[in-house]
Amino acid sequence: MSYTLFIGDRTFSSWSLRGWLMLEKFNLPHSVQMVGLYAGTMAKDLAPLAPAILVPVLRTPEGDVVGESLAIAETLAERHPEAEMWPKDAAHRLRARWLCAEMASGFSALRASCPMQLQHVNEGFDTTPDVQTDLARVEVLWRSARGISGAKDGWLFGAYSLADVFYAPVAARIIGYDLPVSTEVREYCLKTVSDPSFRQWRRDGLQVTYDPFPYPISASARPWPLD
């Protein structure tokens, strides 16, 4: 048996591919299952798995609805020890929940203003101070996450986890609107862009086209990395 995953788009859903990455990444035999969030069928696609009203949800193999994507790492976390989603080491552990729990409720400006989007990359893209601000945690996160961890590069805590899948769409943000981060932050964010997994969730939203497109494309938008 496996579980179900509710998603909404690909090319725009963060809260979707950190749900399949959760999933994928630690190899959980999964199915997918679309819902409504750009067609106005949402309501309507989840009124079976109510409470949930948001993207992503989680049907387990025995008919348990999880939402809420912190909620569904840690009940895979808890249900499959033994797929290590979460640090081996207490106190990196106990960072990376913090990272995940301040990504979930966190970065308000960053959110708002870079959308994220998987098609091309927008160049001369205005950064506002909150968005800077923003930026300059992530920063210090990633940072705190190695100097803990002692990973010079790669993933935050060596070996890929949780933390790594909440902040695959922030590295997306950053290197869909070519924000200006640190060496060693875009090092990251390309290395998470290129991972397999996120490159073949990229390539099925890619199938669905969009048109008008719906946000802003920048005059000087070039393509994706990796293109």
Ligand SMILES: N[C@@H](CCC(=O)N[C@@H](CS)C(=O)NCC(=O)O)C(=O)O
Contents of the next structure:
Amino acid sequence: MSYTLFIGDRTFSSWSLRGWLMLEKFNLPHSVQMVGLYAGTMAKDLAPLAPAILVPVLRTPEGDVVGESLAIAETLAERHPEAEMWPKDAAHRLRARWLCAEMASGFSALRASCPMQLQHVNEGFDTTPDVQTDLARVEVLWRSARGISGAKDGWLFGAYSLADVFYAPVAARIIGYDLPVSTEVREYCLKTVSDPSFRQWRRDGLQVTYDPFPYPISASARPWPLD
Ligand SMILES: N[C@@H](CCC(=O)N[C@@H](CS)C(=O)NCC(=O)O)C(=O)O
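Moving on from the form predicted on its own, please list the structure of the form predicted in complex with this ligand.
Below: every chain and molecule of the assembly, starting with the one above.
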């Protein structure tokens, strides 16, 4: 009885990373199938999973297919209440859901200007006002999670939750573009990218090389921390 998760290239696919963390961090049995996101075969690869057109896509052990990361998260949380994917406390859970939904529908400047790439740190990235606005919102939302959960450091709601899953690629962008954030936010980002599951995902991603690399690499790019 195992889930199948269909994902795109690990180095770049932020939504695939979320889908995988949902299964991996909560110990839900799964296997992974790659879809040719950067190889150009995505439409053909996803055709048997209609109406899916994006990754990640989850196939349940019963053969049902669900797309959209929030829908995948809610499906898994409903099927595995024992995994406590959402915070236990109702008020914390409500706030965590809010954070995840805002992530899924917002942060357009950060997402467009800083596409996730896990290869290196693009030092000297020119942070536009729109990206700064998104970063300020990240600060507010993470502080609000800590305010309500009482978690002074570590995961946003104390125990690892779907909120940490949804913000993992944000943390990766902050690290990968060396974005200006508060010390607390940077510490959380470093915690995220040093988590063993995240590191495994990144290591697996780096097995694939890209020539040319699909995104600009700054002249002063430096190695990824905690490599
Ligand atoms: N709203 C979707 C977003 C998924 C998404 O945009 N996935 C990207 C890869 S990270 C994708 O499939 N892109 C292919 C495309 O846009 O054609 C979700 O929550 O899962």
